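There is one chain below, alone, in structure tokens, taken in the form predicted alone.
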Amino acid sequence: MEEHGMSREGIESLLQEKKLKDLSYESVLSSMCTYPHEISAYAHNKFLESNLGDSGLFPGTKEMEDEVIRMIGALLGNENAFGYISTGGTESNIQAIRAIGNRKRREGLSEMNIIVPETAHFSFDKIADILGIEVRKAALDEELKVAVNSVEELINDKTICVVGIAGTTEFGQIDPLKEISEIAKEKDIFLHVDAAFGGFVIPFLEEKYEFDFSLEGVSSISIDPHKMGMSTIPAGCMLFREELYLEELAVPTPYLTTKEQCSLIGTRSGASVAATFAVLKYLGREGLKGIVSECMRLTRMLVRGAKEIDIPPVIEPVMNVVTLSFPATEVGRVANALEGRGWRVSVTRVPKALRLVIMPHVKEETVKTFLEDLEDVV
């Protein structure tokens, strides 16, 4: 830090210099985040000082959070769900496992494991490290969904939770959650659904999928408004069917305006809560459906164009995530060549494929230009 501060003009110039080093989303096809809606940016800036870690000081912001939980809960089949706005899917996943882990620990269980698909987000590796819980990874079927028989085989008397994914990060696939829900109910095991990406996509698809609280076995869901919900970063959401699991996360906060706190972090941005509240109110279900429909139209357009140059998808896209099939030795070369032309794409693990996410910042002209470059590269 310098002895004397810089001028406002100097700071603005420095910020602009740094901003120009960041990539703009226009050429980014690898991210599950996008530009926030302008109404969410407006709301975010209006509530910059709001701290929900001490919510008694900000009752208006707390009212918005309660309303957001009700709106998202209703979208996911239970308007009476319990939860809070988190920083994102990682925090929400940690909290879900922490809640059931705390409950089982109080019941006397010392060794615990959870079962996740091989396609589970890397946040579950963090969970193993932070919470000291064994993470068992179930195999996939030929459609890259978790294999139900593999889940059943991994369950034992130390299993406290099964995790299903509604919109896998790499392939955009939806696990067979109805079948998994039935297993969870039969064996009385907590079922957590990671819908961080798919939660704001699946309800608006033409084909209907059962994945949320409408399934009796689902105990908790994570969903990220800062992805397809068009909110600002960081805005995740942690939802429980029963309040008792939220209570398992509570710690006393004697010197704050509230008696206890259930969130993982202490100081908690009210700005992203306001942003989520504003954008959900502004768009409504009809607006969100329109965004998803356009993303899916461009997804289908991209897949058709790729097929025309003999590049098939690994699976027919379920949502706005496309994986294109190449020989394993070619994927890296193609990705690097596309990066050389200004695109940002990613490569999946198994099977290796070119991964593209068609977010709201992707336009029709973007898809056409990308397909031209892809054909040249191939």
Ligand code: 0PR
Second form
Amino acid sequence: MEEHGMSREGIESLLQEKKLKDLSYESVLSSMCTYPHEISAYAHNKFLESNLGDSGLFPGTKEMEDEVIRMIGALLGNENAFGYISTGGTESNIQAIRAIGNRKRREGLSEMNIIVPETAHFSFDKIADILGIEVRKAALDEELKVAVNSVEELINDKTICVVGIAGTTEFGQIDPLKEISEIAKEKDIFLHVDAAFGGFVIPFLEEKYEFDFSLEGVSSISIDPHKMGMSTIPAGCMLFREELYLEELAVPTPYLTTKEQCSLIGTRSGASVAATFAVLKYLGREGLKGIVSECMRLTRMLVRGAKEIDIPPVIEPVMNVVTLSFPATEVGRVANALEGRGWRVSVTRVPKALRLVIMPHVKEETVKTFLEDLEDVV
Ligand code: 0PR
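Now show the form predicted together with the named molecule, given that the preceding structure was the form predicted alone.
Below is the entire complex, every chain and molecule, led by the chain shown above.
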């Protein structure tokens, strides 16, 4: 830091210089984040100083959080769910496993494992590390959904939780949650659904999928307003069916305005809570549905265009994630060539494929130009 501060103009031009180095989302097809809705940005700015880590100082923000939990709970089949607005899918996943882990430890279990699909987000590797819990990875079926028999085979007397994914990070696939829910119920095992991406997509698809609290076996859900919920970063949402699991996360906070805290982090943005509240109120289900419908229209258009140039999808897209099949030796070259033309794309692990996420910042023109570049490059 310099001894003397800079002028306001100096700072503004410095910021502008840095801003120009960042990519703008228009050419980004690799991200699950997007521009926040204008109303989210407005609300975020209005509540910049709000800290839900000491929520007694910000009862207005806390009211918004409570209502957001009710709104998202209702969207996911349970308006009486218990939870809070987290920093994102990683925190929500950690907290779900921490909650059931704490409970089982108090019941006397010392060695524990959880079962996740092979497609699980890398946040589960962090969970293994932080919580010292074995993470067992269940195999997939040919449609890249978790194979139910593999889940069953991996369950033993140390299994405290099974995880299902509603919208896998790489392929946008939905695990057979109805079947998994039945197993969880029958064996009395906690079932966590990672709907970080899919939570704001699946309820608005034409095809109906069972994935949420309407399935009796589902104990907790992670869903991210900062992905398809059009809110600002950081906004995740952790929901439990039963309050006792939220209580498992509570630590006493003697000198604060509240007696205890359940979130993983202390100081916690009220701004992104206000943003989430505002955008959900502003758009309503109809508005969110419109956004998902447009993303899905462009997803179908992209897949159709790719098929016309003989590039098949790995799976028919379930949501707005497209994975295109290339020989393993080709996919890296194609991705690099596309990046050379200014696109940002990603490559999946197994099977190797070119991965494109059709977020709300992707427009029809973008898809057309991308398809032309793709044809050129191959
Ligand atoms: N669960 C699932 C199913 C996810 O897809 C993700 C993130 C998470 C959990 C973790 O969420 P947070 O990152 O909010 O903690 N999926 C994306 C990914 O890792 C996140 C992302 C977003 C990556 C934008 C890149 C990017 O530009 O691929």
